[in-house]
Amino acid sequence: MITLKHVYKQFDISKKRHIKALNDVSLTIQDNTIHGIIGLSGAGKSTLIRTLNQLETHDEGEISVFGYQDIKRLNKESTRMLRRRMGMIFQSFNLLESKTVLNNILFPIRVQRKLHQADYQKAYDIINDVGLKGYASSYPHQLSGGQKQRVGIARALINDPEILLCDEPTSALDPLTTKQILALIKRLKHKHHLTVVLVTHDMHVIKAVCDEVTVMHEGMPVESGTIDNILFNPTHPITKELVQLIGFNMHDVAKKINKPGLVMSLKFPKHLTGESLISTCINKLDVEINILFANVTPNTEGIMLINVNGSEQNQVKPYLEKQGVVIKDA
């Protein structure tokens, strides 16, 4: 598990002008996890994943990982072994132009000590594994963006990693390879029992393979919580924007609706999304409802916006949440 608890970090820029990058944030990312870190440009997003293994160091509070309290106070030789146990993925993908894909990914051993045959060997299958056979001797001036970002992802996988920080991996990217990168992210971090911790500004990658989402704005922490429940209750404004712009704008629809009647939020769980519910529940109670908005979240749960009118409307409610469906009113 990695906590931050009140943690603060500024840039001097000059005498007089300071920012404040990281503003009282606390936050628990638990293990196993893919955790995304969203945001507008400056909010803090790339300053709070380089504190995690101290590339910048914060100015307060603390931060607990692998059970290292306050990691700011470790000696040299602790932080280095905590950065051992951490892998990490740039957005410039940071490759050495002069070396190998193979020499690439064998660095960070390298700088360590003295390579061994089985480090080839080791190299060899993470090579094999992201889906780079037979390029372990080009060079990066060789490879596609999608083929440099697969090598980063390889780099950062040889020292086994317990966590993997991931700063904006796809944002240099086309789409297409995006989703292969994402896909890619999601295998190993299953195969590796990885806990991610994925920066980005896009929310069509938050939506892709994060399990817990954090919201940033101005340096501090807005919103957090699962996916699916970002996605069905966002209640800060920068939430709303970002989750609308994935096409889950039922707060929006909600706002410009003025037809007469009950407008309520429905999160239905997975073994309800198959269900014919609303049919029968216009049936059985006698009751006009108008489907305004219907999705299904990354977690394949459904969540519906409906305006309810008639004269067995507030039966609705209860007969839904009886069902097994969350209700909010919208």
The other form holds:
Amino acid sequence: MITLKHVYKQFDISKKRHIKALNDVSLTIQDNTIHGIIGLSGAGKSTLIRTLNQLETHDEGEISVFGYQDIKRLNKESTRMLRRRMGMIFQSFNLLESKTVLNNILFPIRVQRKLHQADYQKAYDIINDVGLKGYASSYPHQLSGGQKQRVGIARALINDPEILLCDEPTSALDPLTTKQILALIKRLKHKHHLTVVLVTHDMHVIKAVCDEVTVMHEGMPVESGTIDNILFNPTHPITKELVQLIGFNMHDVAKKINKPGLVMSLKFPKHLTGESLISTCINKLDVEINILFANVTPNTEGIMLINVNGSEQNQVKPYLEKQGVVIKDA
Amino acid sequence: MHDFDMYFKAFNETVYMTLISTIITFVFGLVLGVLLYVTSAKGLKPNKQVYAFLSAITSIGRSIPFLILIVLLLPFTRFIIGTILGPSAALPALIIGAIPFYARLVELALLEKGKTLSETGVSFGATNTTIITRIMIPESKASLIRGITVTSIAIVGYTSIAGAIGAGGLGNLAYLYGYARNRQDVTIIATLLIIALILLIQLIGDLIVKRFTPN
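Could you present the same protein in the form predicted together with its partner chain, rather than the form predicted on its own shown above?
First the chain shown before, then all remaining chains and molecules of the complex.
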């Protein structure tokens, strides 16, 4: 578990101008989840992920990882040990251009000690695992962007880290390659029981892989929750705009609707997605139901916006709630 | 035949001065350049005072005209080499003149990919020494070699100036025979030999860069 308590970080641009990159950040990242951090440019998300392995040291507050109370207070040697338990991948891949794929991947071991035969075996296994079979002796400039990031991922995993930090891992990639890389991260997370922290400005990325999301705005986390809850019930204006970008624009639709009756948002938990609750509801009660919006979350929960009209319109909510549907007035 | 011997000797002296100075400049320029990079604001261990000091030395070293540098260094040269005449006596001035020049090129080369590479190393848990010796320098090989090639060519130019005041070599030949005795042909041949030497250095530099660049 990674916990941040009241973390502050300020950058001094000049003597008079300062930027509060992190402005009282408190956050918990659960083990074995993919935790997305999203925000606009300058929201502090990159600074946040970089404090987790102390590429940036925070000014105030505590960051606890692996049971250390505050990683800022570790000595140099312990900080290096901490970093070896976390892998990191970057937006621009940051491969060593003068080294082959194999040597790039082995490099984190090589900076610590002499290589053994077993290290090579392990590197080849990882190369196969990330889908780079046959590329061990290629140089980075011979690879495509997606392949470069696969090398980055393999290199991050060579030390068997418990945490994988991803700083905009797909921002330099096309949408299709992005999808493949994200699928790879997701698969490796399950295989190696990783805790993944992923920073992005792209809501599609969040929707594709993240279990939990934190929305950052002006150095502060303004909203946190499971991806399904964020999609169903975004509260902060920034979050509302972000979820709109990926087709969850029911708040907009709800605002524009100008019809008699009730408007409500529904969320159908997984076990209900096979039931025909809306039609049974219409059959049982004297109401008309107009579906204004419907979509499915990454965890296959259904989200719907409906307009209810009729003499028994007020009974719709209790009826559906009894079946297990989550309802929010829109 | 006498002429050939004369050119041969002068050429050898120029090559000797250039080669020795280039090798020593490479070593010390690299060290100074790495220190400049490490202590610079974007370096691994920014240190304003140390950087300001090193940077001042480097800038001053680069801004003294070479001819004046030779004269300034005369007592030092006499102390180290034992004489102020001949190719060896030119070495201290050549080296001290070239080190700051190369050091700046090293600093620039390292800064080019500096932040991303050093951060990558830090994220692996590498020490600063490892980051410099195993990441920064190997990854900047091509720029570092191009830099020493340019420096070496500049050194050839310096040797001619040194030659004019008694260091020997092609510059000395062009000045003593060509200018003082008004033999235009000597000047032209000396010039052609200098051009040939510079082209050769450039060629060697390019070949080494090519060897070190993966393809």
